[in-house]
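Next up is one chain by itself, shown in structure tokens, the form predicted alone.
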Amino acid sequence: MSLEQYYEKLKEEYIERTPISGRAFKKAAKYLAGGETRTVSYYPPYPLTIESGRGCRLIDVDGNSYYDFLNNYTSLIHGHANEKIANAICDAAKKGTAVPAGMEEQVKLAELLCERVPCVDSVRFCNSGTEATLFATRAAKVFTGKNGIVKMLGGYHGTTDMMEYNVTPPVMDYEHPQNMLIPKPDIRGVSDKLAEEMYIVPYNDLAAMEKVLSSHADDIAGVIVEPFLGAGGVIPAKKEYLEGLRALTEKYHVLLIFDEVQAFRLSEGGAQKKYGVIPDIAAFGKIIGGGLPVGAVGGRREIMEVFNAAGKDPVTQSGTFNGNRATMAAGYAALMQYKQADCDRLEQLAIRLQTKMEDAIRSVGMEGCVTRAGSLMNYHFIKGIPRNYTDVTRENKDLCKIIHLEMLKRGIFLAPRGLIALSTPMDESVIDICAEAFRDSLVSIRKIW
């Protein structure tokens, strides 16, 4: 049996196991374009419809139970229906969800971020990580008076037009990887004219960064980078790489922007505090909203002053639900339950899972590894350890989608691309259940491949 035939068999089993989800998806397709409302949520033959979640468990409409190892793509640090967060949301809603005026809840969450995050002197809230990176790069442009932005090949920073460049470019010629560094939009509907302001550099490559900065620093406002390549496969940056970026941006008078939308969970003060590398500006989202839509941009006070409405020629940064009471209250409740000890415990659980999964890969004779940054992980079926986007494109994508269905069959909910995100309700017993399901999945695949 070929891998493709095996995949078709798994899809048939999935359909038999989830008939109500199947019917729910057909109904959804009548009213939602494509049957869902997030591209990342879809996978063949159809995504599950979830009835409820509590802690680290999910229940679908067919009554199947899953351990949630995705946590809404890393945003639910405390899993589902956390009591303190739920109570904070309810209490906030009873007071009125949003008004175009100040609210104490905004100040409480902003103060907490300023206290915890080294680079943050002041904050502006928005409603998504996409907006956060948009306003971070806009602040850099206004503050420096330059328009160029450097981003990493394979780096994902949301869905604004500028950030949709070179996220998942096709690899047509491994002998000439520099062709992937030509700025090009990945999706239809994005103008290629923005290429004039974009510079693309491989991840974990300081020499390439210096080459760009030395030639174009007069045109570049900032370098935006994740402390690990998130959507590209949780590829960690070497600490020396982040330190080198800090040194190079200072040398060439360019701002350093950290995208901490996913990375903030790495420590109480984000990746910058964990690694001791302090950017000029940072973008936040995900866990700072306690499970509700959120984004924030924060940085040095003189940079953040570009948003000061009382200042001279301020940058407009508005949004009907910026800093809404429910999100602010939920975010504060979430972060107050996420101290450094919690970060450390989750990382130890992640190390345990990473070790067991890599042992399983070796035990069945496959080539592969598990990359990790704090409590986020991604498995890869590839020779060696990936260091950048080009490395990841060489892996066996068919194997990843098969493992996704195998894991769902065994009650483990994770991303089709292999992303794993832990949450605080998990303990060693849950980690071991996931590891055993992964091992069993590989054994089943190995029997036919």
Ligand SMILES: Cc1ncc(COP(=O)(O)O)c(C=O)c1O
Given for the second form:
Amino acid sequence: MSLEQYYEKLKEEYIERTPISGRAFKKAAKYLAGGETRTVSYYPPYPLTIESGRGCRLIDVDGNSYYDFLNNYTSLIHGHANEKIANAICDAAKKGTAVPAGMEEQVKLAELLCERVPCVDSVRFCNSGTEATLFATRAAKVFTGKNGIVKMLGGYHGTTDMMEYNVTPPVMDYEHPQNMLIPKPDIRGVSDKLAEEMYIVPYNDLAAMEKVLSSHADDIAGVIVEPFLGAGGVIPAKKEYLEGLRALTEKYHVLLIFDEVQAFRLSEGGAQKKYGVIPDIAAFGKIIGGGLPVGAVGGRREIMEVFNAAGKDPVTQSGTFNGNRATMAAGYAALMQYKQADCDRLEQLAIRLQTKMEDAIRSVGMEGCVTRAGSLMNYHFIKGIPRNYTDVTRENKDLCKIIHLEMLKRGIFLAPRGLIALSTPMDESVIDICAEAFRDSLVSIRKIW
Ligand SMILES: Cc1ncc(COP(=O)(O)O)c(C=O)c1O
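Starting from the form predicted alone shown above, please give the structure in the form predicted in complex with the ligand.
Let's see the whole complex now, leading with the same chain.
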């Protein structure tokens, strides 16, 4: 049987196991364009419909249960329906969720971020990581009076036009990887005119960064970078790389912007605290909202002052639901339960899972590895260890799709692309169940391939 036929067989089994989800998707397709409302949620034959979640478990409408190893694409640090967060949301809802005025809950969460995150003297809230990176780059442009932004090849920072450049460019020609560095939007509907302001460099490559900065520093406001390449495959950076970025941006008078939307979970003060590399500005999202929509931009006081409405010529930073009470209370409740000891425990669990998964890959004689940053990881079926986007594009994507369905069959919910995110309700026994499911999945595939 070919891999393709095997994939077809797995899809048939999936349809048999999930008839109610199948019907729910058909109904959804009448009212939601494409049957869902988030591109990343879709996979063939159709995504599950989830009835409920509690802790690290999910139940679908057919009654199948899963361990959730995706946690809403890394954003639920405490899994589902955490009692303290749920109570905080209910209390907030009873007091009224949104008013165009100050609310104490905003200041509590802002104070916590200022205390914990080294670069943050003050913050502004918004409603998504997308908005956070938008406002972070905008602040950099206004503060420096320049328009250029350096972005990593394969770096994902949300869905604004500028950030949709060179996220997943097609690999036209492996002999000429330089082609992938020409600034271009990946998706239709995004203006290609922004290319003038964009500079694309490969991740983990300080020489390439220096080349761009030394030639264009007069036009460049900031470098936006994740402390590991998250959606690009959880590709870690060495501390020296981040230190090198800090030194180069200082040398060329360009702001360093950390996108901590995923990376914040690396320590109680984010990746910057873990690595001791302090950017000028940072963008936040995901876990700081306790499971509700959130974003925040924070940084050095003099940069953040561009948003001061009482200041001279302030930059508008609006958003009807910015700092709404429910999100602020949920975020505060989530972070108060996520201290350094919790990050460390999750990292130990992640190392255990990574080790067991890599053992499994070796034991079935496949080529592959599991990359990891803190409690996030991604498996790759590839020779060697990927260091950047170009490396990741060489992996066997068909295998990832198949493993995804194999894992669902075994009660493990993770991303079709192989992303795994742990949550605090997990313990060693849950980790071992996931590792076993992964091993069994590989053994099954190995029987036909
Ligand atoms: C690193 C990073 N930045 C920004 C975003 C965008 O966040 P949001 O989906 O909340 O708009 C994401 C989302 O996955 C992300 O991973």
